[in-house]
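A single chain comes next, written as structure tokens; it is the form predicted alone.
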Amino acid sequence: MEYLMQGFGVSISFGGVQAVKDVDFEVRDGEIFGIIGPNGAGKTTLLNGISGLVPLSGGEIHFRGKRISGVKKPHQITRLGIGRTFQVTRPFEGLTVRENVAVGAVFGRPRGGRKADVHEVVEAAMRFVGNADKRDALVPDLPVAQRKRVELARALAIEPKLLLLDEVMAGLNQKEIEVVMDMVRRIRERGTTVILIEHIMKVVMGLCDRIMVLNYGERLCCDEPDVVCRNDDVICAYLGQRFTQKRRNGGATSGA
């Protein structure tokens, strides 16, 4: 099988701390690939490695069969068609919504194209996320949900083949989560592959075709959602050894 993206023994260290340890992964073209794990598991660090924001200390990452880690700078990786959002939104706060999205269209695509083309791309991205009516608003004046939409629109404006979403639904209410879940489904329907980091299990289970679980920087498992949620190692990572033992014993804990 050919994969859109592959990681081979990916490791990322910060001084003496190894945040990601020898992780292999494969992302299929057209799927929604989830990455989950407890806080500090290395999820965002892995995304930063994919997008070139942090260097790998070991291993390689390939996109469309070609190595990108260590040979491509972040802006070059973006222009290959890899867009992303951040766990903490990073808008250009002195710019309007439209200007923020235009940054993606002008600098993130392989070629900027004519001014009219950029305008069309920006307008389409804002309409898709539902904030075209806020095009002239300054980003700092917007609530969290709208700021997240700006960041998503900016990522979509590069017309990505692969979209990295880092907790794009964190801090949203239930109605807002449902809206963004529908957006992610429609993004995939448009032909974009998605790698999704999320803590909200309803989102992960409802969207992802496969899920990779990280814990302390290591890969615990990677499988379909219904298989992952029954994996004892995953349950232990989230709920602890005592809960896992109780589950295995049919509800009765052993020891003091």
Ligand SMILES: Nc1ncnc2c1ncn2[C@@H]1O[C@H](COP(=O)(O)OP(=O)(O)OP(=O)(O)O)[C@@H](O)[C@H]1O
The other form holds:
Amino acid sequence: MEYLMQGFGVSISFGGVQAVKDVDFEVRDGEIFGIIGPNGAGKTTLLNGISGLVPLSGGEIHFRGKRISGVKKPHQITRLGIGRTFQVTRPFEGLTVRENVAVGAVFGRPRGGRKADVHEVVEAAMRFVGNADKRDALVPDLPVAQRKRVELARALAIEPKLLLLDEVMAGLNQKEIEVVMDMVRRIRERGTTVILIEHIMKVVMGLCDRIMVLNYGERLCCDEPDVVCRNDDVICAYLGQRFTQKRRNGGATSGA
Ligand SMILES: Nc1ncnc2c1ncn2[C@@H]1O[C@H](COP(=O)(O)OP(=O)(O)OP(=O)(O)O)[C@@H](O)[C@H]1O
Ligand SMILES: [Mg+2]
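Given the form predicted alone above, what does the protein look like in the form predicted in complex with the named molecule?
Now the full complex is given, and it begins with the chain already shown.
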């Protein structure tokens, strides 16, 4: 089987800190692939490695069977069809919502896209995330939920084959989370593969086909949601050794 993306022994270091350690992963075409793990586990760093923002200190990342790590720059990786959002939103602050989304459509598509349809692509992306009515607002003036939607629209405007979402639902209320979960489902239905980093378990379990768990930069396991949430190493990473022992001894497991 050919995977859409594969990581082979991916390592990423910052000085003495090895944030990602020898991680293998494979993402299938059309799936929603979750990455979870405690704070500081290396999730965002791995995403940064995929999008070329930080160099790998070891290993390789391949997209559609070709190596991208170490050979493609971030803008070239974007133009291959890999879009992303940032955990801390990164709008172009002096630009309006529409202009921010246009940056994706103009610069992020292969060969800059066809100029004539930029308007249509931008409008479609804003309509999809439901912020077309905010088109002329400056992004810093918007509340967090709206800023996240601008990130998402900008990433969609590159017309990605693979979309990397870094905690797009953090800071949203219950209703807003449901809306964004539905968007992610529709994005996948349109044929875009999604890699999703998320702390909210309901989101991860409800959306992902498979989940990879990172802990201290290492891959703990990678499997379907119901298998992952029963894995002792995962429970231990989240809840501590004592809880796992209690579980093995037949103690209470509710809430795991
Ligand atoms: N630019 C950097 N320079 C130095 N250390 C860094 C840098 N970026 C991340 N790290 C370190 O790498 C480790 C992994 O961080 P990362 O942000 O990838 O974790 P994360 O899993 O995304 O966590 P969170 O759930 O809190 O977002 C942490 O120890 C962090 O302090
Ligand atoms: Mg992070």
